[in-house]
Amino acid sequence: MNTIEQLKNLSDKVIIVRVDFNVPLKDGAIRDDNRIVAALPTIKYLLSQHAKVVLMSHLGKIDFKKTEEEVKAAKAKNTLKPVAVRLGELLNMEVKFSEATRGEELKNLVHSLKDGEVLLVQNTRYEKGETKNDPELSKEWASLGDGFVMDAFGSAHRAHASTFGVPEEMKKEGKPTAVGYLVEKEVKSLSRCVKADVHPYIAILGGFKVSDKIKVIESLLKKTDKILIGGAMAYTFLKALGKGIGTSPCELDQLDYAKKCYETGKIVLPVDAVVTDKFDEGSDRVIKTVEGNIPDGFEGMDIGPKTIELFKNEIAKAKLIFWNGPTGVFEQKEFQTGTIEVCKAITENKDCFSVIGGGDSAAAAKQFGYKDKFSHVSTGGGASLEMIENDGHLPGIDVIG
């Protein structure tokens, strides 16, 4: 894997960097700039080498099948302009911004860059050909640069024009390609979960649907010693074993698969749950802890105290932990305990290498003040899962070489 410091003689060279600036916006204001901050080491290194830095990123989704007005509204909502302003503040320098995503206007802006200057290009998804990895678009973007750096781990599982087509085209033209510091760190940390050469190795999986995680479950069953199942997906497993789950979510078409997984002997399921008769918060709802079967009219919202102890015992023995998915509806304070206790138990195990696979687990760890206590917190939920599913392979990283 080519790394950024292998790029030499960058003075007067245009380096295109695919970053992940897919930040949450509200009324045009950035609510969380973590993804911008995460890209700073790579950008600063290139600037220190006197490169001309051209940044590309997507932001949100734009559905070109919708009406012209709806597409226009989506573009207005998902503009990267506020990101250029925030990045300029963080770098303490002007960050130029291109409203054009291709054509002469963009080309002229790139050509006008001086050494040590930064240009952020408008949302790559303004181009219909981005998500389709359109070869003409890839060629046009690749022609703008003298080299390419992939530093958007959260998009590395997508073979889009800006993540795959551009580096592929640059390699054909003999131009250098490399991964940035963020992607390098992600690959090194997640590779430990892929290689699985340290044991006991446990995975903790939550989330809503079993069907969303079939491939990762199959991969982890081969690699891990135990998989602790929490969150809504646990109720599909419990139903498959003949347990009463009340009104808890369940995928009836996944019962056979869940039972087959359980029969491997590696699946650890909740033995009790915190349940309620109303999902929405309100003073009139009933909340209680039940063992075994969940009564009719009640829905499981978090793991119970006995399950917490069961999970903590497994976590304490582990030398390697991969966690993706909270154990309950942690957004509601009555159902945060399981997720908090899992965070706490993992970070108290000083002998293990712990990885959060992005997504809601990362959000929960941050919310409860545990984020900095994990060995690695991935910036890409989907990408981290696919990296484990595909034994360490992602299109946006494999193409770098």
Ligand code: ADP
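Superpose the two forms; the largest set of C-alphas matching within 1.5 Å is the rigid core. Only a predicted model underlies this, so the values are computations on that prediction, with no experimental measurement involved. Residue numbers count along the first chain shown, from 1. Residues that one form lacks are left out of the comparison. Compared with the form predicted together with the named molecule:
Moving regions between these two forms, defined as 3+ consecutive residues each with a CA shift of at least 2 Å after core superposition, come down to one: 282 to 284.
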Second form
Amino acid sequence: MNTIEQLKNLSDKVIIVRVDFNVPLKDGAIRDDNRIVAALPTIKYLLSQHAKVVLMSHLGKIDFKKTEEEVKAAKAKNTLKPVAVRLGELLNMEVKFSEATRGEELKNLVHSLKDGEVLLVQNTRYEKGETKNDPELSKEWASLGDGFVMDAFGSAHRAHASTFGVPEEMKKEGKPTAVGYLVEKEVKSLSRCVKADVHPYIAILGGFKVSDKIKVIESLLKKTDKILIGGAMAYTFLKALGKGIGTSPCELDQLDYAKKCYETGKIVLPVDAVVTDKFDEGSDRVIKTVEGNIPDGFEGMDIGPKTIELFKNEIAKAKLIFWNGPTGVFEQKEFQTGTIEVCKAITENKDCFSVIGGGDSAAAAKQFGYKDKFSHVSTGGGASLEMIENDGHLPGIDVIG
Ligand code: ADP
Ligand code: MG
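Please could you give me the other form, the form predicted together with the named molecule, since above is the form predicted alone?
Everything in the complex follows now, all chains and molecules, and the chain you saw is the first one.
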């Protein structure tokens, strides 16, 4: 893997950096600037080497199958303009912004850069060809730079034009490519979970859907000693074992798969649950703890106290932990306990290397004040899962060479 410090003679060179500025926005304001902060070391290094830095990122989704009006609205909603402003504040310098995502206007802006200047290009997904890895678009973007740095870990599992086509093209043209500091750090930490040479190694999986995480369960079953399952996905497993799950979410088409996974003997399931008769927070509802079967009309919202003890026991023994997915509906305070206790137990185990690979899990750890105590909190939920699934390979990183 070429790293950024292997790039030489950067003075006056245009370096295209694919960053992950896919930040949560609300009414045009940035709700969490973590991803911008995470890109700073790479940007600062390039500036210290007197490069001309051109930043590219996607933001949100734009569906070109929708009407022209809807596409226009999606573009307006997903503008990177506020990110340019925030980045300027963080770097304490002017950050130029290109509204154009290709063509003469963009080319002229890039050519007008002086060394040590930064230009952020508008959302790459304004271009229809981005997600299709369109070769013409990749060629045009590649022609703008003298080299390429991949620092968008959260997008490294996608072979799009800005993550894959551009570095592929640059390599063909003999231009240098490298990964940035953020990607380097992510790969180092997640590689431990991929290599799985430290034991006991446990995974804690929660969150909503089994089907989203099927491939990762399969590969984790090969690598880990145990998988603790909480969250909504636990009910699909419990149902597969013939337990009553009330109105809890369940994926009926995954029952056979769940049963097969359970038969490996590595899966630890909840033995009790905090349940409610109504999901909605504001409503007049019953909340109680039940053991074993969940009664009809009730839905499981979090793991119960006995399960917390069971999980804590396993967590305390582990030397390596990968966590993806909250154990309950942590957005509602009545159902936070399981997720908080999991955070607490993991971070109290000082002998283990702990990794969070999931957007909501990372948000939960931050909300409850444990984020800084984990060994590594990945900036890419989907990317970290795919990295484990694909035995350490991601298209946007492999292409760098
Ligand atoms: P991550 O982003 O960490 O990968 P997911 O996106 O898979 O996690 O899942 C997070 C969501 O799962 C949260 O919004 C949480 O409310 C939901 N969830 C967890 N447990 C339950 C449950 N028992 N019932 C319904 N939703 C749940
Ligand atoms: Mg999520």
